[in-house]
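As a starting point, one isolated chain is supplied in C-alpha cells, in the form predicted alone.
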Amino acid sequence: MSTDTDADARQQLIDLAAEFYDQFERGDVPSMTLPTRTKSNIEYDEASDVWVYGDRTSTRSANSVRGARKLLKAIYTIEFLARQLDEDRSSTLRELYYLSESWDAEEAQFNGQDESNKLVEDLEIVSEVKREDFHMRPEESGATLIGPLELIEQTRRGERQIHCQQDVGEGGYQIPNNPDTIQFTDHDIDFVLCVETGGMRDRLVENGFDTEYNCLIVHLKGQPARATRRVTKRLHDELDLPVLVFTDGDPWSYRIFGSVAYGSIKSAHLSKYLATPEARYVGIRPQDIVEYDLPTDPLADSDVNALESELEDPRFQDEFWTEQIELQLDIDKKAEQQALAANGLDFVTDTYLPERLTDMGVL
C-alpha cells in the first residue's frame, strides 16, 4: 500500500543519485557531504535540549579507490531502496546486508553489516528521510503498550481499529516498526509511563495500575529502540501528555531515560522525531535506596566511571541529578526496580509510584 510518504521518500533518494550524475557531467569528482560522526562533533543543544551534529563536516569522494567503493555502495543501496519503495517492500538492516552478495559489482557489496548499517544512516542524514520511511526494519524489538488509548493502524491488510486494552491481551499492543502509520483516535490517559523491564512492567498492568490511574504503560525493554521513542514523542506531543520514566537505580538505566528524553549521540540527526525532553524521571533513585532500605548490589568499576562520566555530561547537569549521582557515589549501592517487591508486590502500585507522581504533580 504505497503513500505520499513512500514517493516523497523515493524522490529524495533518486534526487540522491541524481547529483551524482550532475557532478559526472559538469566534470566534478562525485562526492557526498556529510556531517562528521564522531562524538567530538555531537552537541547538546540548550534550546531544544537534545543532541545534534555540529558543523563539522566529512566528504566521501571518488578521488580515492576507498572513496569510490564508498559511493559505489551508496548507489547500489540507492537504487535497492527506491526499488523496494517502488514495490511496496520491505526489509531489514540484516537482510541489505545479505543481499549485497547478490549484487554485480562485487566492489559494492558490504563487508559486514556495521557497514550497512552506517551508510543507512548517511542516507536517513543525507536525504532528511527516516530508515522506516525506506522501509528499512531493524530486527523486532517488541515493545509494547498498554492503557486506556484507540488507535488506527495501517495495515497490508487496510485499517485496524484498536483498543490498547480491550482489543489486547497481557501482553498488550506490540508498536509497530515505523509508528507514523498509526492515528491516535481517542484516549483516556492522565500520562505516560515508560517502564525499563518486563518484569515491572507485567506486575503494574498484573496490579491493574492503567486502569486504576488511566496510565499507558510503555515498555522499554531496555535501551528502548526508535520505534518507542518515536510514538513515546508522539504521544506527548500530539496529546498533550506527561510523560514519565521509570527505570532501575544505575548509570545505565539513567541512559536509557537521557535516550528518551534527549536522544542519543548515535542517532543525533533524529532528535526532532525522537526526543521527548519534557520526559521526566520517576525510576529508583538512590534516595530511595536509603529512605527504603532496598536490597542492593555494590557498584563496579563501570558503574563507578559512567557515574562520574554522567555528571560531566549536559543531559544530567541539574541539581537533582548532581545530587542523587554523588549521593550513589557515596552509598557505593544500586537497585532494580523490583527491588521494592521487598516491600511486598503491590508496595509499587499501592505506595511508591502514587507517592512519587504525587509529589510531581502528576496525581
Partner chain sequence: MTSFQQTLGEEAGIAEELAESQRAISIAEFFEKNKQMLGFDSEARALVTAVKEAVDNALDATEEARIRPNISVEITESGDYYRLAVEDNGPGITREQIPKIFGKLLYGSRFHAREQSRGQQGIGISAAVLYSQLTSGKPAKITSRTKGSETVMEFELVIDTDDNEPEIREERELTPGESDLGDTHGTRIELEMAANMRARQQLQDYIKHTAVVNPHATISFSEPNQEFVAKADYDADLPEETEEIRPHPHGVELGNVLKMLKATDSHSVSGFLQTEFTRVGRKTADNIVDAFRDRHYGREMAWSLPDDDGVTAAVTEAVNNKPAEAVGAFADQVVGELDDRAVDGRVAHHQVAAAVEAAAEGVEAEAQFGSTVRENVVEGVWAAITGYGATSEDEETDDGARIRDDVRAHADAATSVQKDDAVVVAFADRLAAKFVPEAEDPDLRRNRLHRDTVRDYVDRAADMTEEREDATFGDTARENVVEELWGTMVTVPDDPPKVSDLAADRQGVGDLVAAMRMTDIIAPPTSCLSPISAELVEAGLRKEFDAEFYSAATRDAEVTAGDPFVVEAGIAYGGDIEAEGQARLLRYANRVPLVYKRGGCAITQVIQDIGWRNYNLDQPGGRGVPNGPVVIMVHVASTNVPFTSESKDAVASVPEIEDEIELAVREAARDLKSYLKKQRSMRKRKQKQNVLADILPRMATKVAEVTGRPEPNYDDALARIMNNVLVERETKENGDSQTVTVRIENNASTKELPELTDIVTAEPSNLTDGASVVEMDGEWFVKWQPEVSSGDEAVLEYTVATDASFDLSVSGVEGPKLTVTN
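Next up, the form predicted together with its partner chain. The previous block was the form predicted alone.
So it's only the chain below, everything else dropped.
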C-alpha cells in the first residue's frame, strides 16, 4: 500500500471537487460526464484485446432534481473518500451506504446500496482511480485459489509468505480485496483453471487434480469479484500461464467467462486491468451435452432471452460462441458442471478435463 497511490487518489478526488467549484464560479450548471454504461456502448479495443466503453457519454447535471441529487451525493462521497484516504482507513461499499445515513443533508443520503455502488464506480471512471485505491472493498470475502503457487501478501499485520498448496487447508488461499498487495514469488503451475461452482472446485481438490496436473484452481464463486479477476489477469500476465474457465453450460455461465476474458459492462472502464482476453473456455459446452449425453434441464424463457441477447453481445461475436449458442437454442437444454457425475465421480478428472485440455493443447 503505497502512500503515493493514496495521495494520488486523494488528489484526483479533490480535482473532481475543484471541477464542480469552477463550474459554480463560472455560473455554469454543475455537471459530470461519464461514458454511457450500456451494452450498446461497449467496444472492442484492439490494442488490449478487451472490451471497453465506447465514445457515447451521458451527463449528470444539476439541471434536474435527479441529477442535482446525484451530484450532491457525489460530492459528499468524494469528501468521505478523501478523508478516508487521509486517515488511511478503509470501508466496505455497504458501510458507505449506511454511513450516508449520518450525513447532514438528507438529499445526499443513498436510497439503496445499488446507488452507492454505482456512484463509486462513477467516481472510479471520472477520477481514473480504482475503487481499491479509494480503500473501498466489497462485502463478501474474496474467492479462493489452491495450487503450487508461492506468494507474499502485504497485510495490515505485516508481510506474510504463503504457499497456496502447502500452507493452506483444503479451503485454499483467500484472495485479498486488493490483490495488488500480493507479490508472486515462486510457482510450479502449468495452467490456471477457473471453476464456477464450489461443488466442482471441491471435487477437483478432493480428486487431487491440482497436484496431479500442476494446476492452480481458482474458485470464481459465481460472477467473479474484481479481486478474483485481477489475480487471474496477473497470473496470466506476470507468470505467463494459460488461463482456462470451467463453468456450467448455461447462458449465465457464459457471461461469467465473458467477464473473466473480456470484462464486464459495469466495469468496462477497468477492463484493461481486470480482463484476461487470452482466457479460454473449457465447458460445459452445448456440444458436451450432446456428446456425453449429460442429464439436462430444459431452457427457461429467461435462458432463451439471455442466449439471444448474447448473440448480440459484442463480447460473444465469434465463430465458437455463435455456433455453441445456436446449438444450445436448438437443443433447448442446459446442464450443470456436476452433471458430469452422471458418468461417475472421477469422470471429470479422469476423462472429461484431460480429454478437453489435450484437445485444447494445454496438456
